[in-house]
Amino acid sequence: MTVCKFGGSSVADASQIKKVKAILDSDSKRNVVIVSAPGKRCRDDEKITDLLYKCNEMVQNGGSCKSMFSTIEKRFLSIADELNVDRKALISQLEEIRCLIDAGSGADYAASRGEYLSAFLISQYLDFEFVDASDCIVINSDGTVNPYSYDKIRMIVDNSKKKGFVFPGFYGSTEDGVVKTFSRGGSDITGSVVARAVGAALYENWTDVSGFLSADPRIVEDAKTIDTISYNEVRELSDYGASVFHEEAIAPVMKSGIPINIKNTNSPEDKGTLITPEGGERKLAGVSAKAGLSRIKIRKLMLFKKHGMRHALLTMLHIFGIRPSFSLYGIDSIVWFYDSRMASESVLAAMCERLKSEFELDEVSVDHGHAILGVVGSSVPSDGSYIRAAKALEDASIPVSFLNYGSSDVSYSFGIAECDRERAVKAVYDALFR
């Protein structure tokens, strides 16, 4: 059995969905499908999920989402008409969803309805069984998947008379049955969960690129496709900003060792990138850089002498809505990097004041405009490439705020200014991959 996940670009309109059907028809083992909400049809278009978030915002601000939701209705009905799918059931679903969003069902419910409607429509087109993810995927309070989900999915598939199944991606439910979403891009996670549950031989992740590239093609035009890559390398590259595959989607398939193939819906004949437990023979996989980061610097003499200090500081950050993604430690200091969108300046000022007073810190400060560049590959611990990468950054007159080497078996990273991100990626790529 092959589990296939199709991203937003793959289901953006009727012509794309017809490509999905052709791909499924070409291999009888492709009978379990996960779909995202329709993505952009062109550069100036809006993703359905973004429109649904706007609908929820309108309701939270005391209004109705009816005018905004009409755009969503028109798009789904247009797709249904082009696919010759009966609109009656779809119209009923659309009306119920709009009413529930207007009634204040919340951001998670609203955002999840793009995937729900996409799967509902596509299941009718394919004559597959529609499986609502909220009926079988339980998401814990920390965002992880409850193991009971695997049994529930397996039971649904095993006991069905249908030979094909369509699951909406991106969401599940809490133990209390309330709709809950994964982070953006979470349809990849749904695909991995379903693949593990049904014991798939292969998980195909269909998108609009022919696999993982060794660098962002918008920065390095001739970046090469990676033939084979390991689970760990994918997680690291994704963490450094490579957006082809969600880093958390590796976890469900890791124990089962299910290979993942990143494929292109628009060029299904392309080989793509195969993700396996051990990866390929090549030494370096790729370079990527994540921008939009802010930095928190904390200093206190004998900082770590007090038991539980780091945990207590992190707890305080979480109270103010900040969850760091990168960490550096000194004998008396901590540096944390986090997504700059997590907090406003007023929230940061209040947080710094509370941190300093409550923990008697010598220094606490926040600044913005940071990026972290990562180089990933199986040879990283021993190949000395970090020296060449550092030299390339120096030659390009790109200041480095830190070098993190040795904390990972498959990567190292440099702190750089956000404004230097593209130049840094080009410089390091030229030094290591040409």
Ligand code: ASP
Contents of the next structure:
Amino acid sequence: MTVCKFGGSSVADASQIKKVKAILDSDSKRNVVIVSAPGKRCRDDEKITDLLYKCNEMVQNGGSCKSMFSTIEKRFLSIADELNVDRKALISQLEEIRCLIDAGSGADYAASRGEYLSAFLISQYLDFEFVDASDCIVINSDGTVNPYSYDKIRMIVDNSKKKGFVFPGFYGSTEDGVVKTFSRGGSDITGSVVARAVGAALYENWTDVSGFLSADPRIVEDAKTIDTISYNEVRELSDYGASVFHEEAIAPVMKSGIPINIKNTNSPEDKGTLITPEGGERKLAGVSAKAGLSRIKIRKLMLFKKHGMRHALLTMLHIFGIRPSFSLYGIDSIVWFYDSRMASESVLAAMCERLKSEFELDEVSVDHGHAILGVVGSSVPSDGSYIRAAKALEDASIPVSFLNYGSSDVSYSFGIAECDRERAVKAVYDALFR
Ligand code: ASP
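Next up, can you give the form predicted in complex with ligand ASP of this protein, since the form predicted on its own came first?
Next comes the full complex, and the chain you just saw is listed first.
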């Protein structure tokens, strides 16, 4: 059995969905399908999920989503018409959904309906069974998948008379049965969960690029495609900002070792990238840099003399909504990096005030505009490439705020300024990958 997940661009309009059908028809093993909500058809287009979030915002601001929702309705109905799918059932679904969003059903419910409607429509077009993810995928409060979900999915598939299945991606439900979404791009996670549940031999992840590239092609035009890569390397590359595959989507398939093939719906013959437990022969996989980070610096003489100081400080950060993604410790100082969107200036001012008084700090400051550049590959612990990468950054006059080497078996990273991100990726790529 091959589980196939099709992303937003693969189901953006009727002509893309016809390509999906052709891909499924060409191999009878491809009978379990996960779909995203329709994505952008062109550069200036809007994703259905973004429109749904806006509908919810309109309702939260005291209005109705009617005008915005009509754009969504038109888009789904025109897809149905072009695919010759009966619009009647779709119209009543759309009507019910709009009423529930207007009644204040919340952001998760609203956002999930893009995938719901997409799967509902495509299941009719393919004559596959529609399986509502909120009936079988339970998402815990920390965003992980409740193991009960695997048995439930398997039962549904085993007990059905149909030969094919379409699951909506991106959402499931809480233990109490309330619709809950994964983080953005989460249909990749649904694909992994379903692949593990049905014991798939292969999980194909269909998108609009022919696999992972060793650098962002908007920065390095001729970046090479990676033919095989390990689970760990993918997680790290995604964490450093490579956006082809959701980093949380590796966990569900990790134990069973199901290979994942990143494929291109617009060029199905391309081999794409194969993600396997061990990866391939190749030593260095890629370079990527994630921007949009802020830095908190604190300093206090004998900071760690008191037991539990780190924990207490982190708890305080969490209270103000900040979950750092990276930290550095010195004898009298700590530096944390976090996603800048986590806190506004007023929240930061209140947090600094509180940290300073409660922990009697000598200094606390926050600044923005940081990025982290990561180099990923299985040879990283022993190949000394970090020296060449550091030299390349120096030659390009790019200041480095830290070097993190040794915390991972497959990567190292440099702290750089956000404004240097593109130049840094180019310089390191030229030094290590050419
Ligand atoms: N439609 C959702 C998003 O735009 C989930 C996904 O496409 O995977 O984030």
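Positions refer to the first chain, counted from 1. As the structure is a computational prediction, the values presented were derived from the model and not from experiment. In this text, rigid core is short for the largest set of C-alphas that superpose within 1.5 Å between two forms.
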Checklist entry - Relative to the superposed rigid core, does the CA atom of residue 300 travel 2 Å or more between the two forms? => result yes
